[in-house]
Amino acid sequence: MVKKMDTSSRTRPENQLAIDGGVPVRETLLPYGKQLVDEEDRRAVDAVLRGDWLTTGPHVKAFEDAITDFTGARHGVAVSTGTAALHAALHAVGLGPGDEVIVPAISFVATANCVLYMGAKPVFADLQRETLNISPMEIQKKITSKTRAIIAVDFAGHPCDHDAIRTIAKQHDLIVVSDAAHSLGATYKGRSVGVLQDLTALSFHPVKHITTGEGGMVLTGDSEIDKRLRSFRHHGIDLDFHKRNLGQTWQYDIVTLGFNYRIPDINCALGTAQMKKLPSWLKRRREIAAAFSNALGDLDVIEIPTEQSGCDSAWHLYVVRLNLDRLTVGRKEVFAALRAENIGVNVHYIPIPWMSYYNSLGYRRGDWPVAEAEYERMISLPIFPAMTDEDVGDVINAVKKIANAYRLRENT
């Protein structure tokens, strides 16, 4: 819907776009993502401000709990973002110096960040075309004898071909951590992610499926890695301070290099009361997900994002792919210009190889075909919970309008 924001606008032709000076499809910018906090959320953390423990107490285990019983996990380790939580994965099945472990090279920069935090190597794989997740066939292009580990990102929160993924690692005596940022809620052949791979990294930053501000959780069956994991969070210790506490002791020890990653109860306690609201918010994303599909699915300038056979995606991204042979200009142009109509669109993700660091570290562009070509037509339109049918109608609108203004004449 086109709303006019001042006299003189009236004027100005509606299909007019706003970067040449025609009226915004909207007034304000609405973003690709945000969170949701209510007055329950805001009780909630009110509550452990109120009370005696700010961190390491109850809250951080109820937080666990609620993640454990919504995935079906057997254990669930919080920590405090989720970088940490890959990084205390990685640290937990004991990768070091000289491992390699297969990445996809689209994903944000943790996923391969944390490889390097454990002195090992990232080794980039290519991804499918069709959902943009690692590719299996990729996958088993990479093994090396160096090769200890493969990270699975649900990219964009539909799941990755993962019973493939598992034969491989099966084959080849590998771990598999799954990279679930994206996808908690998704499911993979009537399973939950949480419980497909060894282990499952979870991230709660504001624009993920519930948030705790910041934080991270990893998910396990293995009774020894998540005892490993409590203790990489807390510095290395071998027996954390309620035990100490009831025990009536001073003593500790330090049993590895462990880091500060605690959780503190006050995120603990927004996450879990966010929990109780995360199906409705999920229904609510596929919702959204389902207009964009209906509306945009038949413009001939955009590839428009689908689900796998077996798959429900839990949609924390909607990136629509551009037919760049079928625009007049290039997807700077497009990204500007829906900006300009106050639509908060973004790019998930640049190849990690591409990075800067990563240059220096020997990797070079044109190694990873999919990826490079794909990453160059991506798009991520706005999709939370928080939106509004108005909202999600101003997205579709402002795609239609600058799709009809840049679509070469021919195709039309």
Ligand SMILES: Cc1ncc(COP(=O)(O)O)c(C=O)c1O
Second form
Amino acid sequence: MVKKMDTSSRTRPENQLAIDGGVPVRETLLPYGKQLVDEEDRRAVDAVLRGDWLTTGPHVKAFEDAITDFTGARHGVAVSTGTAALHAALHAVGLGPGDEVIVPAISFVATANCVLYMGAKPVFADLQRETLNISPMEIQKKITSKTRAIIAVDFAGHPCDHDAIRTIAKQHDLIVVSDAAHSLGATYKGRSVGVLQDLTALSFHPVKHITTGEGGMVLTGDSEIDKRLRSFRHHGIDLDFHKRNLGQTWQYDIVTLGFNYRIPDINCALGTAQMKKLPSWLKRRREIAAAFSNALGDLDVIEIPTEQSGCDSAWHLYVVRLNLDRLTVGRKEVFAALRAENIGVNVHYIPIPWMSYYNSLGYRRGDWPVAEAEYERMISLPIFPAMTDEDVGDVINAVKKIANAYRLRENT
Ligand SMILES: Cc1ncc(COP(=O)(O)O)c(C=O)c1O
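Could you output the structure for the form predicted in complex with this ligand, given that the previous block was the form predicted alone?
The next block holds the full complex; its first chain is the one shown before.
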């Protein structure tokens, strides 16, 4: 008879890594981010499904109001995704071929893709080492006579140095778009994300602070821009013309080339219901980040994220950086070991100019020393409001277990 291999956990030492055949710190995979949808949310969606308006109805305006009430922005235009929000923002400021837009070398690709949608050129700037946000000094270096705008991403939820960026923009007559896909609920010197720059783009993808399934919004204080955004999300239809003729005639006019970027009422009802929970979810994100920082701050093999004075991060991501010179293995092995422990770590993000498509446009590695070096060290730990204290403990235990196994010891 063939003897079965003994896989019982009792025979394996507790500190043996799961990747080496040990027992994982948890049985099921903990994702790096995940939505939280409750009964109230489901009821809100159900009510829309039973009503008359599945799209272009009253729930779109209600959701826009919920976000502008929270952020203090004057206007909010809801669209189908965060990417659409960025595209609409750049269209509204009249960007076109020949224009350059300065963007951070590390972000989700949508930040740079939207510049290409407009026929303009993304110019990648390097990051501040501490926050991994775009560096105002590096922005200065990239300004040319063609520069028209800056897209400032609040990476991981931590606000950029918005005042420094505004000062540069004023000196050179540039528009600033705040890509706040990570930072709904963050504050900078007591002011809310959403009112810090000319336009702000939000995303409501399920891993974000609140979700509409897919969705986005552009915030602005400028009524003319608000009008252009509303037209752009609706094929470029002249809405005033449409309003004038409402109920009397079939006529409308197209005044610009817009898209169908409308977001359904179904999604907006979910978003409005989610907004009621945002303050408590932000608090929970902060608690989780603090628990990680308390437990992992002393480990010599990692560097934990910090908050700059005057900034309250919205903690979309908790990105640790490995001290590779203190480890016996590289980031790839640490990542695989954490995954084997069922901790759903991720990496945010590969530098955009490294992507094949961007290479085909002429971008090459090596021009962004901080972003490129820090990228090699980054790992995002799971953080989302539905995480239990036990989940938080699992992440901490897994990181400590792996740090212990891979720590470089003298004379080893
Ligand atoms: C920084 C940043 N900008 C823009 C986007 C695009 O948002 P969406 O996925 O809603 O299109 C994302 C999405 O992950 C993002 O992280």
